[in-house]
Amino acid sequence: MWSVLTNDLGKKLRFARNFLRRRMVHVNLQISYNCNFRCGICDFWKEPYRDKGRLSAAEAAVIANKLNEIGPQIISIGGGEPMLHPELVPIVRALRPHHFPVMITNGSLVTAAMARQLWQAGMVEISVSLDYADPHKHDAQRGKPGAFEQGVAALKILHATRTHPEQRVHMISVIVDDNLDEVEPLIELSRDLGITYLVTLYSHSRGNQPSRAPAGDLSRRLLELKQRHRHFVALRGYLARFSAAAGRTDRSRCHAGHNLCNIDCRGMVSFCIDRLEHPAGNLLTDNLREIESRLLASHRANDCRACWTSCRGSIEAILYGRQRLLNAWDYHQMTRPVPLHGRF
């Protein structure tokens, strides 16, 4: 334990270096886009993502080595559903070394055994989704009859089976057009479980409908619901944008390709999830630097305003926000350590 902690203070330094340098930070990993859910928010389940594979643990030792020459990366293994790739806890080993694994599941296959072995394997945060506290609800926004409660067995058993305080359990919402009176409930929800509660905000550009943007001043809610609960740790600076970039009002420049980037089950990298058309190499097989300045090529040429996800928006919230400290201290909240088996 000692020698992974004092490896992690190593990459805590370098990591934080990267940031202060406003570097490369973040990478979304698509290691396969097999879902056993249907979810009517998102397209990857369906064609033409079916037949595109799966990244294996020695692909993404090749992807850790080689991200490395940049520096650590919070790396967010996704899908399609992760759980469901077979090599799931060798890949999470294989990124260990030099990056911090997190993960964002549905929850459904979620088991204390497996839970141990992605602990052990040095995963660091792992968040389920859960949209609706109404179990009917979220079960018929996820295409799965008892996805609720799948979910909340999950988020317990994940938060009872940390190997180490640093470890972190969100349960996470997406939010839509008809789902914003249900996020208090799921705060509550999440403190009686002794978790915490993140959001993020719906991507047309991932759905199959025109627009399930909330209206209101959905800032102004979601702020005062963070005022009222402690459990509910997303940064302020992130939530304070949420109506201007629902009602397309929002020019802030996206720094997808600079600050984060996407990389999918073939090695294909890409400046942003909802851009894999616009691919900046393979990382398996090109040279890394070239593939940066690719991105960073993107990255100068975008000027999408299409989402507020929370990939880009917590990075952007604390390196380009009006309260850059109070967003550091919220995102210290989100991070910091839990102890075992206690509460937040």
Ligand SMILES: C[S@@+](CC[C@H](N)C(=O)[O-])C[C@H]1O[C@@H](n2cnc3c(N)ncnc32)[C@H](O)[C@@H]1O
Given for the second form:
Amino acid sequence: MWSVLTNDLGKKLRFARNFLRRRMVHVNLQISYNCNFRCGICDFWKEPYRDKGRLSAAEAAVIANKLNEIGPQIISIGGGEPMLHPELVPIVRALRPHHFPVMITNGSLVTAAMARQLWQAGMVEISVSLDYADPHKHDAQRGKPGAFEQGVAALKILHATRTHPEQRVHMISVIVDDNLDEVEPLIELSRDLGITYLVTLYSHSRGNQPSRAPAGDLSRRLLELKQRHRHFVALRGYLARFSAAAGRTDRSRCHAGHNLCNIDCRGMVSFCIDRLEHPAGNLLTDNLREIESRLLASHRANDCRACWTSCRGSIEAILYGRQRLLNAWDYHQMTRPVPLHGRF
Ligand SMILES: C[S@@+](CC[C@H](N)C(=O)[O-])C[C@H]1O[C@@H](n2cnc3c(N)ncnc32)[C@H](O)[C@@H]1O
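Got the form predicted alone; any chance of the form predicted together with the named molecule too?
Expanding to the full complex; the earlier chain stays at the top.
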């Protein structure tokens, strides 16, 4: 198994080169929209998404090869709930030779056997969604009794079954209008579990969601928590823009379509995960270069300021933020090896 990650030097160097050249480095991939939760903040489990079918491992291999013409990508496997997909392990195996597969899960289907298979297949990072330290509130937000307990159990299993120190486990919370006070207890829970903590800002553009943007001095509070808790590994440059993003006063450019893009379970590519209705083409059938130039055209035409989710925010903080060295250091903390059977 060591070879799975240690032989990745060439891949890492190509990735670093593309990163420094500000090219495409991050892809969100929904392998199916099928979900066993009914989250109040997300529309992906509803019509019209849920009947879209699922991506096969063979199709994932085609996507992996085509994307490799641009260069190695961090491929964030999601959905729906990705662990419902019967071919999840072969999909990770198909992505791994050229890319860095990571996954976000609700944690409900994590078993020790499955976790081992995922790590052995070459998964680099797994984040489990937990939005409230109060189990009842989390279960209510996720539309699933027992969701909190399952998420915590998953974090323990995933951390204990890692097969290489470079494999990382994070807890991740969506910051909405009523959970800022839950963040510190969640950071403390992450510390007790030996893992690290991340946040992302709620986007109401995911379908037809009502606005649940948090108010107040979000950035100051989150940065102050980061200063006190080293397990809170979100980038400072990312957290610094939460208040402006939530208050809709952030005028900065979005780099979706330029440094990141989205692929759905049919291979349809769009510049943004919240803009699936504007595809740039199908990666399974269309020419990569044509898709790439349409993505860039979407990026240039895009003046959307609707979200500040971690997929774009972390990249943009490192590539375009004011304190790039500081953000690069924070990124190192987010990705650096953690000894097996050790704690962050
Ligand atoms: C769509 S989910 C798919 C993975 C998995 N089912 C889960 O719940 O973690 C991927 C991530 O997006 C987050 N998310 C869901 N709705 C969101 C929204 N409206 N704005 C921002 N993030 C959202 C989830 O909490 C999760 O961390």
